[in-house]
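Encoded as structure tokens, the following chain is the form predicted on its own, with no partner shown.
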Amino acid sequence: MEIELMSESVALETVPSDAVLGAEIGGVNASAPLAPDVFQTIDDALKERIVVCLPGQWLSPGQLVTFGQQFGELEPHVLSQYHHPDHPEVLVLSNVVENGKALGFRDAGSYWHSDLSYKDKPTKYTILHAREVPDVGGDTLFVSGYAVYEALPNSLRTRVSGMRAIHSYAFRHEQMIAKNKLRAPLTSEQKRAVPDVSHPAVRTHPDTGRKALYINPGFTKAFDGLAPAESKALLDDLYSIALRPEFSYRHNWRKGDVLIWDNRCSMHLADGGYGEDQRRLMHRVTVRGTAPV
């Protein structure tokens, strides 16, 4: 299906996928300020589709910075040493060695996850721009939260619906630790600034109204007021269906694109599947959300 929308200067095609999210707007330049309809269409866009792609950018560190700023407040990565040197709002991700230094962040979200979620106002909009993809590999993958609760039996979204998770950065990385012995132990400072939080199971998006499933295997420890056998066979049974194809995107990068998606209704995978000598630089700056309900 393909939408055509006029905006003051462009003709703006916005493309949805074959799958139950996702969609390409074609046309937009995101070097500069958006006017208004192309503002609307993106923002409407990522309300019905979750993840929009922005094809054939190329933004600057400072211009990705502007750009994010018109979604709302960038919040930076707890991980400082993978800031932008000149940006601290743009966590760099890669896997490129220069000089016997890592460029970025190199195994940054190779696990299901939503951004932010270990935060007490976790990430609204995450924005991911291409410089460098490999020939092979290196897919993102999405699944919709809010076709994941929809396709819950009744007793189990009944119940889920009034239970608390609790999300945790130290969780996840230290697991990641352990498989990864280049990333270094979270300093003092940076674990104040991750503490344990709680959240509702299932969220209430605030701009939609729509319930979605909001735990992700990445940061989601466990629940609230449950035993640690009880809440792990929970965790497993709801991402057995959660993890189902139907519920999934997959985005194939290309150098240039945007990519923009809601983490108050999602969850995202990095894929891998490319050699050591595919390199690979992406630039991610994350909007600030709200307290999740």
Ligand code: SIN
Given for the second form:
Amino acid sequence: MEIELMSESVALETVPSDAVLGAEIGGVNASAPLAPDVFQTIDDALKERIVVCLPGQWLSPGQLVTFGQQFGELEPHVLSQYHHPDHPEVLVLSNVVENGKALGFRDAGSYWHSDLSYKDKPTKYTILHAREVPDVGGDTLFVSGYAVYEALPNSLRTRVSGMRAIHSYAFRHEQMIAKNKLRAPLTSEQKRAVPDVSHPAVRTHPDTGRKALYINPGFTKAFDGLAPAESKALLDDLYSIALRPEFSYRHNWRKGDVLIWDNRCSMHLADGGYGEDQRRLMHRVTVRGTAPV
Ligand code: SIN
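After the form predicted on its own, can we look at the form predicted in complex with the ligand?
Time for the whole complex; same chain goes first.
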């Protein structure tokens, strides 16, 4: 019988980044069940810093699933062709092609987005594990939705606070197909799994009670009830503020990093910038959240 030992309870330090979000906690063993105080330290850091890195991990796909399940129910991605063959909860992200076959989802997240904001219950946490990283490039950028909301001019904050926006996976997928002819169209089953949804443009975080701007260029198609030109102008105004460098954190990956982030108050972008001769291989799980309010 395999006995799983709980990760030892050690004094852990959360080291914040220099940015408005991002932190690192060393000394965690993510391959074993987390001791309650270790879990608490990670959870507290997520509430405070939104993005938390646990460096130096080496998790099999099954161990990544077990690690993720400690944070809630995992939700497989709609693009089932990129599921790990033995663990459908694990989405394989990679630029690597072996024997003519792509190892994973190549251009995943190469636009600003919050994970699965196109679902009625969007992702709470994403957990991304770096298995192979390029020497240069391949960073992931994050923006704090709290910091953006708090920085909005009063008139804009008041205007957007009562509004709802439509989020659509099909809208984004069509745009990606236009850029990348190798992307397969959604099957009818996949289309049925991701109907457009409407969410408040400002959401209140269920754990912290703080408000965050909750729209993103990747999946937010339009504001509900606005004419297309007016909707686009308002989205552009909001993104021009949201994408100011002072609200962002850049994660430069090391092999073995496990990065956890809270999608309810952030958006992120896979920044690319590595050569075709470089390999990037990441395993991802997403934890289902609740309907935004
Ligand atoms: C994602 O959007 O989850 C992927 C991010 C990355 O690969 O850097």
